[in-house]
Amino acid sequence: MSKPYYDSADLRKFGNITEWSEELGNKFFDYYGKVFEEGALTAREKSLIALAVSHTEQCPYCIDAYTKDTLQRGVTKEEMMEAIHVGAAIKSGATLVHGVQMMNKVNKLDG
């Protein structure tokens, strides 16, 4: 069997992105860390949002990281799955609403 394209071990190498662009990499990690600090949303809520977005963005590294993180923060399997369904509903709705663009184009071409 061939090796999968995504290697879960690569997630541990994420911090290495600063090697080829230290200034921008460090700015990203500063921003990323600041975003996940407690604020109007709890760290638990932010982790659950991150898990849902990880699925809509189809990032296997993010899915692994935030599945583990949400479990560590006491999020239940049911809450995790519901959050994924919310993300999927928004993603599919955003896809379908772009059908209006297609409809407008067809109407313009037919007119």
Given for the second form:
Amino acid sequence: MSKPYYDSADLRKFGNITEWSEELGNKFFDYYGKVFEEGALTAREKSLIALAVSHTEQCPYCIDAYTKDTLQRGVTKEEMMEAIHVGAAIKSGATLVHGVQMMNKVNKLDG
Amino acid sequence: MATKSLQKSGSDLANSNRQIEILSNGIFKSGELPTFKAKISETNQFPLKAKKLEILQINVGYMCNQVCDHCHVDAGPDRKEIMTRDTMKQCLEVIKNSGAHTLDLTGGAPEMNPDFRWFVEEAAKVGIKDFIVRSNLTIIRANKKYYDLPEFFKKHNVHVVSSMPHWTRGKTDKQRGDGVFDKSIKALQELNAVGYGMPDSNLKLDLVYNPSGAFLPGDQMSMEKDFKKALLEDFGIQFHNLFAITNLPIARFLDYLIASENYEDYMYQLVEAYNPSAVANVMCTNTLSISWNGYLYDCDFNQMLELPVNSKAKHISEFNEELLEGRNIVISQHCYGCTAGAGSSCQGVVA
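Starting from the form predicted alone, produce the coordinates for the form predicted together with the partner chain.
Below, the chain from earlier opens the complete complex, with every other chain and molecule after it.
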């Protein structure tokens, strides 16, 4: 059986990126940690946003991480799926809204 | 959803030696875990020593009206181990003569022990500062003979600590069985009705949350806020504190982790979340766990793994506070469960 391109165990090695560029790696993780602290938004709300973005970015590591994180925060399956639909709506909306550009171009070129 | 205990279903995980073998040798596809001993040695916290005894946790039997998926006791209706009145009398002598200020009755469902009420009445006379009964809530609604439990608890000023996996029906019933949520809500309303859990009430009602799957509990304070808001808005229920508890990889939870292929990831999660500052306050340092047949353990988890205290006094009949104080706590890989994140104990977070 061929080895899958992504290995879920690699997520545990995420912190190792600092080994090849310590300063930049540390700056990233400091920033990352700060972003997810409780602020004007709760950590729970931030986790749901992260879950939705994980899907629009189609990052399997992020999906695993934020599925677990939202579960830890007591988020229900229904809330998780609704968050993904929000991401999906923006993603499809973003595609469709570019249709206006296509229509403009067609109108210009082909009256 | 489980219907029988591991013991009744003949699982090899009913054998504590088998559990320790899995925990000690790992069954990992990639890498291996550092030992808990090595981990706490990094901060010079090995050997872990028992401090002054503050809490006596007495397990009065493994019989329970529920068969929860995560249960570290492997409790259920088919478990017959039950504490006798004679052993209870020995416990009462210790309660009278020890410096412990907290008595913590657990099970199974402790209320199912036929001498439970006698024991509560006798123990209440001793004047312990905090007298806890760990109730699964549904027992209050299980049978007519238990319907008066809220009044009974109130009469003896018992501090009720109840399991409640989530504020939604789906997540609660998934972990504990169909119908558990509705019965638990009714039981909480009945406890509230006699005065338990009210903001200005001395009748203490705390809830215990533990995750329904292979993940760690979230922040205790945020979870408490979410629980309080949802239970009040949806059902008019009030309670005092929420204790968030990490599931330890033993008994039925270990069985679930292995069967669902989550064992390796879960153990890594625990180790990655290891918090050296939680070690100083883990429950085994000020608690003594007494089994249904009177044997002494550092905690309820060691009791289930049949890892007795490292002391000459091994049974309640040999109890000697001086001998037990300063003993080396018996540790294994499951101890990572109590030192992950903010730490975990029967009283919630420790760091």
